[in-house]
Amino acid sequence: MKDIEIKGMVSAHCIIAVSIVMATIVPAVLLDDYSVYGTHLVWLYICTASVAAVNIAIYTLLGVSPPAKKNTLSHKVTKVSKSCLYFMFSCLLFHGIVVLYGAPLLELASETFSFAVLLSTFTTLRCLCILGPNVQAWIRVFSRNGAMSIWDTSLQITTASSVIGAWLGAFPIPLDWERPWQVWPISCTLGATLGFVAGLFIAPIWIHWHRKQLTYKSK
């Protein structure tokens, strides 16, 4: 394993967090009356664009994802294709998941949906850009010492932070505190997007500190 490769993830997932960070502050400047928690729907749709929007710039730059088998326009698109029916499937998985889990039904569903598209952007899109539309590939990345790279394992953490945060941000919802980020989704976003950001700080750190016990076989 190379510093360099290291390096250049450190690189990517600070562009990634500071996308969120202008997400979050360059509307607040432009746009009357905005705040993240009175304007919540429009500050998730502006970090969900901006996230997903980075990604996918960042990791076609990069080249991380596998080659091609075959580079012709048909098979792009057949490709983008697939990409954009997986992303779509994972936000109603998503939806759905969050709803059995005591989100409305049928009351804030927009607001619902919207937090499942968000979640998708930090889980499913990063699978997308990383691994491509192969579901083989996603579960064998999330099957035990399944990791072939260091985007593998990085996949593996913000995967985990992002979920673990959304379900934390769930707990102060119902407690009685009168607090405006209680207001479903907020809190559960809130959670979910510090989750986020705190796996994109973590998995370079991790990799790095374990780089010696970590060895990448082609499977």
Given for the second form:
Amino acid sequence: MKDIEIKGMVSAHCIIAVSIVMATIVPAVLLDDYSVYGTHLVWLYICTASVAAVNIAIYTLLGVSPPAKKNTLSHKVTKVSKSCLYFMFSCLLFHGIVVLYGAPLLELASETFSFAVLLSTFTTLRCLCILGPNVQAWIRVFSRNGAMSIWDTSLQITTASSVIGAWLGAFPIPLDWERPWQVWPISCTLGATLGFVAGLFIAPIWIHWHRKQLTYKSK
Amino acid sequence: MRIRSSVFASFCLIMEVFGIALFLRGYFPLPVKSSISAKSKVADLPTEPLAGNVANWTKIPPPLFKRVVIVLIDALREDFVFGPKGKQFMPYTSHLVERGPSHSFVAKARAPTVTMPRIKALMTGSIPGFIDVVMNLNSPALLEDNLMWQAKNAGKKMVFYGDDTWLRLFPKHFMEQDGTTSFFVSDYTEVDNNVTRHLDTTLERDDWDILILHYLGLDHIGHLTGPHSSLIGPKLTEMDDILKKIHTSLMSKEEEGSLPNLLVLCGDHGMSETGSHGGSSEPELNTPLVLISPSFKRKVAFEIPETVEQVDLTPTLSFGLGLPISKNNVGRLILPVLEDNSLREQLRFLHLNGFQLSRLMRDSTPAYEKDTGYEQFRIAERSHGNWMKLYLEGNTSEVLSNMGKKVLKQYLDALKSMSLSLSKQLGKYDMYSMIVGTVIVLFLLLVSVADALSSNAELDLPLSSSLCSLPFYLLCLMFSGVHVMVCTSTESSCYFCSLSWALVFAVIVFVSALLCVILSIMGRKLSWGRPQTKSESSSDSGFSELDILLLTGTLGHVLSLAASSFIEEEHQTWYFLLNTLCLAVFQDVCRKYFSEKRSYKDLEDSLYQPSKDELLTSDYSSKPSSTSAGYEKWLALATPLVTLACCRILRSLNQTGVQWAHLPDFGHWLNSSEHHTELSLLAATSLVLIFFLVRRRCSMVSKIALGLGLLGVYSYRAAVGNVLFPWQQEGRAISKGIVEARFVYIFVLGILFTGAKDLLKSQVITSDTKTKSRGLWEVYSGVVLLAALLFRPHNLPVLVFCLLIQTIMTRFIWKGLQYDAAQTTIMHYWFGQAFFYFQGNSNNIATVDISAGFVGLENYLEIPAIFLTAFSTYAGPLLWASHLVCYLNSETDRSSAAMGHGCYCFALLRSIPAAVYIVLATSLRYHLFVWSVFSPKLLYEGMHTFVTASICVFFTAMDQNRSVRS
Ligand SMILES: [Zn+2]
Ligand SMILES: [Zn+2]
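Moving from the form predicted on its own, what structure would you give for the form predicted in complex with the partner chain?
So here's everything in the complex, that chain up top.
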């Protein structure tokens, strides 16, 4: 059973990774003067949108998210609206943290917020897809030894790797190399994206490697 | 031998300071000079070269100018005269540059672009070493051969008005003088008026030959508001008017038959985009040099000025006044000045210049004969002789003038390459001293790291066994042999060789002992290290996320020092790490309060588990009842967030570093003259807050003293003119605030004395922890009061936030989450580092606030000034370190070894970057930015290690008390 689940995860993660690659390549073919550095925000939005769409589609189709107790329409609507609210809140939270890290407060606010949206897509959106708008479940997953399924573990890994990627991405900014990617927030978004993609690949490998040790408590 | 870890740490750090000092002595050699005391004499000058015969020109050429007026405008940037600003604000000067009888150049200053080394360079023609920056705090009389001395010796009458650095450099040189201090950077009108007020009478008189005016106002404006402020324009116009006045007066004095006068307009250094100077960015290096004299040809149109070296002015002025060139000059004659003179005279001047350079080269370079410049000069001299022979024979053909031009070109080439190789030589390193210093520091680090991770209060050093071993004696012998070899073989003098034999022998013994200790520790580790590590790993469950962050952060910072941009922007590294640390702490708090609540939901009592411990240990928190536990939880959760917010605010208070230093910051906004009221309000509020934050744990006496002291701080700032006094009468004169500052000093000393008394009492009479922690806190509050006095008013919020963060972190985080001594120490160190930069410091010498060294002093006193400057610069790290002592002392009940362990970690945290950095600085010594980035950082590292060593000694003393008592 576990092997099947891992295989499913591998394919799901591959699709997400491919969506990022497509978001980089396809507009470059279709649009003129499109580049990751030059029109960075466009790339960022396309990437965010495709990752979000693919994530939502895959996890709804796979049915990973916890089964709803009441399957009424109103319940679904509240769930979706709650998720949107959470997502917005997480964007604002990331924006705040990034400003605390030293991003300018007023200028480049749109760039900073776009970065926050990207980071939220890589982390919060996946949480919402897998766990649903359930704070208790989030706290459980992100506390020590709280993972209860391989999806929880993969969530931990991808979230950590995207955040660490964004964190490491800030380091080249002070260097005086004067490269186009040293401009805020390009290196951080690239770092976050690379971290996320790395997380997508690391998660199934890690789970496969540790499949003997990983004994999840039953829900 | 067993010693306590705090003693060991202090010892290591003090020895490391000596090692670093030795390294610095090698890294910053005094510039190679022909001889300090010798001066060029007219009699030594060579005669005109002439093949075969003795030349008829044997004397020094007569002066070219009758009188010279030097207008030196501090921090005059090249574009202030030649750029659009010059056209707009300096119409007269621009007109002279474009159409007048003038020569304009861009004179390149060398780093360090600080006033005193620049004046020295202008007057001696040599390039002062980096060490001159350090000496800038205490500029003694210039003993080297220089233009002023030569002029005085030749009986020239000199008049000087301006920056009193000149008076310190050239005491008793001037017939008339009036020095203005650069003491009050906030004053930019009075300093210049004090110079200009003498101008009219002086220009009318005829009894002087050289007039030097040094205007400081522009520099002060730059420091206050930067190069684009609205104050710059009027100041430049004022300077233009002064120049016009001098020029017209000189023109009116011009007589037929006598020599013309010369007016020199120059700057000592430029101004960076932030308005400071000291580094080596283009706007700091490029200064204008305008020579105006009726003997020059009138210009027809604006030409782009040529670039010359700043030191080139020295030989030019020497010839202009008919003086010998000073001995250590590396400058070259500016030839366009001689455009009117005959070819024979031009060649004569160039020969003299070349002769002086070749002499300097001979005196300072062992292999001078192989130098291309020297060879070129020899060839040029020979062809000069041949040309002279033909010339004196009365040959006036075209061939002769072509040949003369060729000789001229040969001379110019020779001068250029000689000057270049001489200036290169000034950055020579004394590798032997550097290596010995590095070896000492590295060995000490290795010895101390060996036992770093064990939290024992005592360390076992195999000292006696290694001192008696054979390898020790062999090593001693080997090192002595190396020393004798090195010192006898090389011709260039090493500082280490010039030390006395006893001292050298002590160092040799010390180094070999260290090596033996390292070897024996390693041997011991290898022989029975295996089983020990196993047992440790089984007992220790591994690192938490916080531990990983603390370790990677410390190591990452050390590695980042290899990149010059990371040194320039080191504050970014620390802010970044500090932010991450706060978030990690926040996560720890969340985990503690949320996860534990979930798992122990049924146990209501264990909701706030550490409250029991806190009841035992804390000496000031009230008993948290079960209802206040909820508050406690939320406050603990809020603490890291409040800290984050504080750090973000402080970060925008002072922009520092290089890349983003020009961005507007809150400090500049406060310091501009329109926001005087805001600044006063902020300063007053901050002082009140400081009082309330420090007050809690003081005794009654020191509480009152603290309050009065803080009041004194405000009245000092009001007296100096930084802040407004509510009941201050209008137009009150700005004083130095001596009385007010001394009033505060008395209270600082009083509080420190009370604290020391309590500490002594706790040690000798009663064995009372409470007295001791109160004593420590009083010492701490004395330090806070002194910092409040020395900090600029806009920096007082730094102090407030420092105290606030310390208070809330102690209350809710360090005690609540039970971090161990090592973790707390690392956090304190990080905070201390970040606060160093929050104060507005950077790794550039220019940001040192020298004005702190003059607080409460009538005139310059070396030792107090250095102490105060160092204190105010390192106030952030110092405050955090002393808070660490207070905190660890109050925690000793939990772990008896906390104090020693904390001291040990603190010493290690400092010595790792210091040791790694000196290795990096050695390997990067030919880096492009060695003067502007790596050298200042090296001085900062050395100074920081020294400060930390003294803190560690204090730690040890406190630890001593405890162990004596228990
Ligand atoms: Zn200056
Ligand atoms: Zn200055």
